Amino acid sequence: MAVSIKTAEELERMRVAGRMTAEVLEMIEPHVQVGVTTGELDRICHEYITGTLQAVPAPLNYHGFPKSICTSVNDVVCHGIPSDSKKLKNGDIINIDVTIIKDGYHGDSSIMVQVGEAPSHARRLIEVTQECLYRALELVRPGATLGDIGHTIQAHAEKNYYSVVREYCGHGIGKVFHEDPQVLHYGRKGSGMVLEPGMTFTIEPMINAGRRHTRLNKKDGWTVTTRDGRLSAQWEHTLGVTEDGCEVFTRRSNEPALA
């Protein structure tokens, strides 16, 4: 496995690439709103990114994929296509995850978002989602293993009674989309490739409140869902290893100091 290790003035093109998408996700959250479409989110991003920030949305056409952001409501766990008949309501939680190119390098985020008021079960699983991202970001640092990645997610994905899905994971990530290495969301301590600095990757947990078992929808080849029809939510940012830790170059001015 190759894994590209990024120079001082890649690692500067990613960090601008990062702090875009992170703008992006701010720029949309309020305008998740009862009785919004997905399809009228996915226009208001494309507009933003095109035009505003003058970068290019990354899934647009990526593989066929017909949109410019993924939307995922409710018991889609990932690649949700908007849709200008997907009306949200009150009590749903969306995730919406934004991919933009800037001057050819990735920022890859994604966030959860509570549509009104989400029920607690709902909210709840939102929280230990995010709180699986960020114990995994908090381990980032050179000689740590993905294994170590993947074995703290799952250990609190499963301390809180959800599982952790299989089949999708983070991926490195710069000049090009999706990279070596795989990034998986469950794993033992200490087993996997060991990390050093320069590594530039995504890690992105897909948390659900019943089994793990996702369903791909065979119609438009991109859509997957929970296959017991639970809930599931997913917390997503980009980051490269530094000397002593990690940087999380998507991170939004809402959130703590990450790592």
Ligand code: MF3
Given for the second form:
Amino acid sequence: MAVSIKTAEELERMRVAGRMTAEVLEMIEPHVQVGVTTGELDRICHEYITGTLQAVPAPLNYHGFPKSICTSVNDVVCHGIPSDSKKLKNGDIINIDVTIIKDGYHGDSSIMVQVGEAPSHARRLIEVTQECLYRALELVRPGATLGDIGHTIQAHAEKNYYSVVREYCGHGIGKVFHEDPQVLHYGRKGSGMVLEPGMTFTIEPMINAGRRHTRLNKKDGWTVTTRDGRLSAQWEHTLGVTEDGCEVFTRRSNEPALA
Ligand code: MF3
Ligand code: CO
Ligand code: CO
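May I ask for the structure of the form predicted together with the named molecule now, the form predicted alone having been displayed?
Now the complete complex, all chains and molecules, led by this one.
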């Protein structure tokens, strides 16, 4: 499949959807407290997205996904299903992944939050994973390649003795939630597709404290965990390639310029 180049009108809608996605994450972060359930976090986000924002939570019913956001705690790599029986406890780390559809276009972004106070090794994993994302964002511009993105993420993770999950990747995004290209979080400098203005995609590195291998929960069909049971972290942004760099549609107000 060919990669779509968005028009100025489409980019404006991506900007709006991205800003709203960031707002949901900013809204929900202070609700992450010891004792709250991931089911409660899902309900709060659902209300905000459908009520305040008059938007659609993209995960709900997506290939049968049962909830409006993904909540991935500790050794859960991604696609954790919010549940009323999953109470957060002091020292947990959680990824909250929000995707909304506004005016036909998607915004997709995720953050890591520590519950109460997490151990320093967990906080370090969170920080290095965010650095992986930021390093990738810094080199997005016309002429760079997808391999450049994968390479910088892999190099930074492995330099810190972490591993990169390979079974899941970033993706093109627009009118469609997951479209071409696939954005791998590992790779070789200079390899892969050359970036052009108007491309829109996510970068969403999943970095493991231990080995890279994952396991899919066959009972629920969604929850992905690390095989070795060690921690995993992920951060995600949706961006557009501009004439001279990139525009991060899902940038939150507590983040630097990023490009
Ligand atoms: N938000 C995820 C991503 O970053 C996809 C979640 S699909 C779901 O691509 F069905 F699990 F919600
Ligand atoms: Co995504
Ligand atoms: Co996402």
